[in-house]
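Have a look below at one chain only, the form predicted alone, in structure tokens format.
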Amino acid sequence: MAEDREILREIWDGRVPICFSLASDEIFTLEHPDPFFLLVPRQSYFPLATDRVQRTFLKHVDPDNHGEMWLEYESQPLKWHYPVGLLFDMYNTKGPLPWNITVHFQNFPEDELLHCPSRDAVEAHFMATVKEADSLKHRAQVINSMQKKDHKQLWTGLQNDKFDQFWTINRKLMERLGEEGFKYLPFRIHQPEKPFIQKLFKPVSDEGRLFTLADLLRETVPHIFADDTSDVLRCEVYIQGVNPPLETPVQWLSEHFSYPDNFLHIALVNPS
């Protein structure tokens, strides 16, 4: 990849200020707990960042009537297997800060969320997604050539928020095979309350032309364009909290703006 360390570092260091509050109808003690404030890494997952939140609020719920912790924002359960930055882009990009999230220990929304029994579940999901991304980019040749300790270093770097530890391994997953780009682009397009969109899309044409973000969006979500001839959109597009220019090559975006799971997660905000 044409490495730009400053961009990679800037994205890695992104944080979301969050105010966690225990759901008022689940407070069991006479003393109401104070809100819990955290700066959460955008690249991480909520189960990796909320251990202290869970320990604090568990002291104030019914010890005989509580289950797995889950999070909600304005009646929307938050998927723990989505990166924190993606969830913020989807639901609160234009909202006030800190992001106010409600913590629950009852009435787990079985039809909307996956269970997360431990950090091992997060690791398993993360590594499965990385492997899927490399299957699209390199026919899984890179990830399969790595040793188990490389996989562990990738996960540990993310879990412990260690940029150099993570990118020492992740750099290999971002390398192009030859002069061309990736075989296919690992991307997912997200809209609130809808399944994500994922299709096979080559970042470079057979003639060697670099496809742009506009090309990708026209291929996958043409309805967000005002008409067939202009690049005027009916919604805003966010990747890593940024509105990238539509003329940006998606190969470059994939190399620099992908989340640690190696997918380019694109959030469409307020689509009509």
Given for the second form:
Amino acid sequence: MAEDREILREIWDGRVPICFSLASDEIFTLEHPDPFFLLVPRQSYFPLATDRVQRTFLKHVDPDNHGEMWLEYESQPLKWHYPVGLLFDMYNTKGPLPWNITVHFQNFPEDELLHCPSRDAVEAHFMATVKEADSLKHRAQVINSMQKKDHKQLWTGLQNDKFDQFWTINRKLMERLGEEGFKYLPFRIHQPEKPFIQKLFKPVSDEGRLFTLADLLRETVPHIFADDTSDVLRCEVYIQGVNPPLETPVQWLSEHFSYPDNFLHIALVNPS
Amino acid sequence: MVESSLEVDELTEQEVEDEESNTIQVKPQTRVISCEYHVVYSDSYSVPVLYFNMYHDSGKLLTLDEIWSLVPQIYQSRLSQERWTFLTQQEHPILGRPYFQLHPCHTASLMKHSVLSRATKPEISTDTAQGLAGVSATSHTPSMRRKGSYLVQWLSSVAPVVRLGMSLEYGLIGNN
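Next up, the form predicted together with its partner chain. The previous block was the form predicted alone.
Every component of the complex follows; first up is the chain already shown.
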């Protein structure tokens, strides 16, 4: 059970400052649009935060030659289906603030980005991820025992930035159901230019020992350790914008540092 | 992985002027769509999952609406109620690129009415599931035949939804 409410609240309230600029080669009007500054919630998804950015910039592109909006940072298309905070951890944790993101309406990179035809797509993706997380944690017993209106409340809580509305339901998904921990840990390890790593991992051993972040990393990405004996890492590990101590139990991290989709998204960042 | 192509008849207005009689004929056009299918075992749901892409001959990916419109008529009413939880674009778990996916939550209900699901579902390892996706009609050991039957049963339940044709030889697996 996620007991430390203060931490949950801090995580929920996290924001990243972003400067959105329209791609210069797509500017069609004589008057160039000013960059658009926003404080975007870490726990949210870009399509939920960029309506006004889209409306503003659309006025300045070629009306006969534009398609779906997409975002890019240093030539890297940004996956809208990843939480904003995860993308920040992956790409700009060392960078200057605000985070400078380029907005495009042409040449949508279909081989890299999912299309986002509507908010329904974001909701569907979010709920599917929550369900997958519960399949891992509780064999989907908790999510399947909830009513449709409870599922909806998770989504509207996230969409409208309502912590209490969201956590009233989410705390049930964070319960341990009498065991020491979840059946399997819902987590993903994100590395530059590689598909994410997701494996079956029990957060608690059969003897009741709580596995740590170090245990998880040794099991899934052993190559990031400098050697077998010490916990010295070749890269940095970010979860929710911080480097948690390697001895932190992953069960605790799952309950407190997961994103609203109920996954622990871990970013491995090359040291600068 | 399976690659195939799909011919879809489409009534588009291709105006063909007949000079002699001054009439315009509307010619039905056949589009060819290239399809690519992958079966990936999901650890999270303990079932195989179907991923696929379909491309126009221009190389452009079909849109989600176009994909939904290709789902056979008998599934359309279900699709209209649950489209966002049934068939959507996802990130391929191994390739990391966009693919359309039939949601694994529905595998159980698609398989519910099959004869085989009454037997205990065999444990399928990732290798076995991926290897059996391209299995031939020759039979193997009895336990492999059972696993092969589950996968064939699963695939024959989901394949029609996404227009994947299956050779009748698949039906010979496990039936000795």
